[in-house]
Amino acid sequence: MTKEPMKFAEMLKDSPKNWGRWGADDELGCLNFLTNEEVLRGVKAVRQGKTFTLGIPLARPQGDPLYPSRSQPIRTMVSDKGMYMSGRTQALPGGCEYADDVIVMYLQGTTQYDALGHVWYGDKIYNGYDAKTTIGGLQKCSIEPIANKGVIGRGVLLDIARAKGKKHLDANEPIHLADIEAAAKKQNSPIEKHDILLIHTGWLKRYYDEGLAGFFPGGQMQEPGLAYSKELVQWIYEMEIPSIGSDTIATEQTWHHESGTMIPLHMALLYHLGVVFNEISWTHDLAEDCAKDGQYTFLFVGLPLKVVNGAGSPVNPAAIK
């Protein structure tokens, strides 16, 4: 950064807010838009029965794509054939042997959802709850209400990379509202109110094709993503978008260079509006198929784990065409 960062309280003072829109006890935010009717609208998008799972492989020996400050998942076997061969344990009555393992990981260390209490500024989290309710675990706006509800409705893939004629977007390349609208028009898939947006940049595939050198050019987090603007925030507010996901770690550009801030869209969308973020989703196969058959809409099903007091959760979402 080349200048003193703005304060979000000043930067977002006129940004729309959904606090109190669904009552003082709300912990679902824009998922309230996903009514029974919206689920049925998603079901109507199913035409072929094709299913695409969007979770990435977890705990690979060679590593997974993560935010740099988060350590890799560690999976350890606690029971396997070697335990029986060595005599350290005995088969169960009848001769049954089994394998068992344990994993230690960041809850946001793979394809995941953010809880609405995941980020904030000042002394309040989403819907005006005291930020001290996050101490020792999120007593309010944890991932559990989202998991109980599920993120289910009509999804739309926005293949921004293909719309721009690229294999993947460039480092730090912004995605503006005009890019979203241009991609939707090129795909002939108009975005409707309450659609779940899934953005394909091609960036995640770089990790598997090129390793860390491609994913973190120069050792820095320079992924492309949604670019903060008042225009984009207002559009998402008016379209009543419940959830946004992508094939990047943050979904948005991590750094907003004009203001010198980090993740301003998380503040404007998740914190102010209650838009649920789904990140590190594998969109490549879905994007390839959509390009072949021209169907960019689908039933989206995102079911995070019901982690009590959790700030986020792993998930393996499904897009069903």
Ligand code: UVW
Contents of the next structure:
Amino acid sequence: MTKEPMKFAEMLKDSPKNWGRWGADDELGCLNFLTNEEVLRGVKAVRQGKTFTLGIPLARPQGDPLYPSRSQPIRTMVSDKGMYMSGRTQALPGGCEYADDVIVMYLQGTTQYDALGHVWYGDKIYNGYDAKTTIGGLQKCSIEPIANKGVIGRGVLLDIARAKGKKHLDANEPIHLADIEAAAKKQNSPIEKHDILLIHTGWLKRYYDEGLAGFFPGGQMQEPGLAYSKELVQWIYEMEIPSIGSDTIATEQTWHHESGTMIPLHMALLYHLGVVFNEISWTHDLAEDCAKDGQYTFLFVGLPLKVVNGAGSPVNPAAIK
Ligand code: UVW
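Mind pulling up the form predicted together with this ligand next to the form predicted on its own we just looked at?
Time for the whole complex; same chain goes first.
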């Protein structure tokens, strides 16, 4: 990891910023682009009624794909048949018995949304709020405003793996603007202003097919994904893209080798522009279907939980074609 935490200040000094664009009290960022008209544009993309849920299985006994510093979700039964059999719990009047369980997990520990206050450099978070507002819980730019609004609009799947003729992208493989444009052209699905982008790399399927050896080659996080460039950032800014998701943990190429930084797009897009990141989405089945019927656009519905002061939230997004 870089030893220069402020490298981003220099690297991104001319990068576009949306701070103040929607007022000094904004906590929604580019979700402000998702007006009622944009929801209707998403609804118009529904032509077949096919629904794909994009959440991954949560809290499997053998573990889930996670950012390496995060621990696995723990789900524990607090009421089950055993409680009644052992006489520690009595059935309700009438005979009703029930199962209850508790889960302890990172809010980013499964398919999830990042809050706009999730990442920053220096002393400010998105829209110029003091980074000290994150202490003890996000007083500003938590996941709650995003959850209150919902991420709903026209989605487009960009099957970068298929466009490159691969089952999955390689470790550290960058996705450039030219790759996005080539995939959109190949799929015959031009990207429109305010589209919610969903990037398919095939990387997440490696976790389930090959285990940790394939997913963390050499024990390292080396995900492929969107690669930082001024050109890509400018395009996302001009296209007014509200949200980007993918089937990787970071939604971007983990390492930007040219600058020696990690996750610079979290800074240039989420932190500077307020683009909302959705991560660890199961895009495989959707991608297979899109390749069969040629329909790569859909109504996208992403509804995180209203976690008060939360830095993120689990979600089970839906793509409805
Ligand atoms: C970090 O990269 C720190 O988190 P995430 O990928 O969940 O946004």
